Amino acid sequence: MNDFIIVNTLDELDEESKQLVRKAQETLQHAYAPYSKFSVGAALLLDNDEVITGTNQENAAYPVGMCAERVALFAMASRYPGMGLKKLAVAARNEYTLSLSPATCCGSCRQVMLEFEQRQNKAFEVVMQNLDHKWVKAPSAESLLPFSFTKLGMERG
């Protein structure tokens, strides 16, 4: 269930993992995140093969603002209703270093990346950079999330 690719480099991943993390890491300028300094940066593959893009989007009534892979799952859910996902990819900047930072997707994400797969009735890639900075390519948003509740209320794992 966990098969897991982790690199040291973001040019060991395959191309397509590839071009979708720089896809994520253009988006950054978009991001709008005054009060953590924080960018982050999500890019969709989808089956038609278009790219959605999202960004995070904070906002002084914490914790209303929104994160990168939400806004761009739910942009896709908008614009592609009933469109299949094959990879979602996040790259992420501190505002202090010009290089990218780790960033995972948080619990919350996890769950909507979940319910998405559900939705689709197919696994999709998630790709991101961990605190030891190396790139990880999850084969699924269940993988993140092994004990999820899903709309049954139930656990799965």
Ligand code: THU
Second form
Amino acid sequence: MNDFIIVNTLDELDEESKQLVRKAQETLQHAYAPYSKFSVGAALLLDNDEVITGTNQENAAYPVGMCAERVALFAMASRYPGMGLKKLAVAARNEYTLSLSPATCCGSCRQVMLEFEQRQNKAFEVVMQNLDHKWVKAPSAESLLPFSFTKLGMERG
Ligand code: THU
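Form predicted alone done, so how does the form predicted together with tetrahydrodeoxyuridine (THU) look?
Every component of the complex follows; first up is the chain already shown.
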């Protein structure tokens, strides 16, 4: 139950994961990525079975842009305070190819995902495509960020 599932095609994943990836893919068109030309969509499956999506939002002052995952997570926390999530899926596309591009969550997003997981006190799955174009289903945010910095460290002597 705590293992990574890695498959060659999306079809080999469970139905819930496939559908969430499709939602992430559908929302790509709303990305604002004029600088990187790399559109990313994230979809969250909430505990109430609703889906919240987010896309990357870039800025001429590059570092102030925001990844799709964090846009979606912060939107969820704002719109549904206290709501948990079961799964996060990411899909990405560059402007040169029609098929999806690999996009595994960046370190900053993993840090934010971990805190969401700790706030809700239960794991959520993460589905994304790796550099080999395989689909990875991680059992938790924690599994993607070993030896992480969390508020627990701040509380201990
Ligand atoms: N990006 C995401 O939105 N999510 C990821 O997981 C990786 C990177 C965005 C940030 C930036 O707008 C563009 O992709 C290129 O890095």
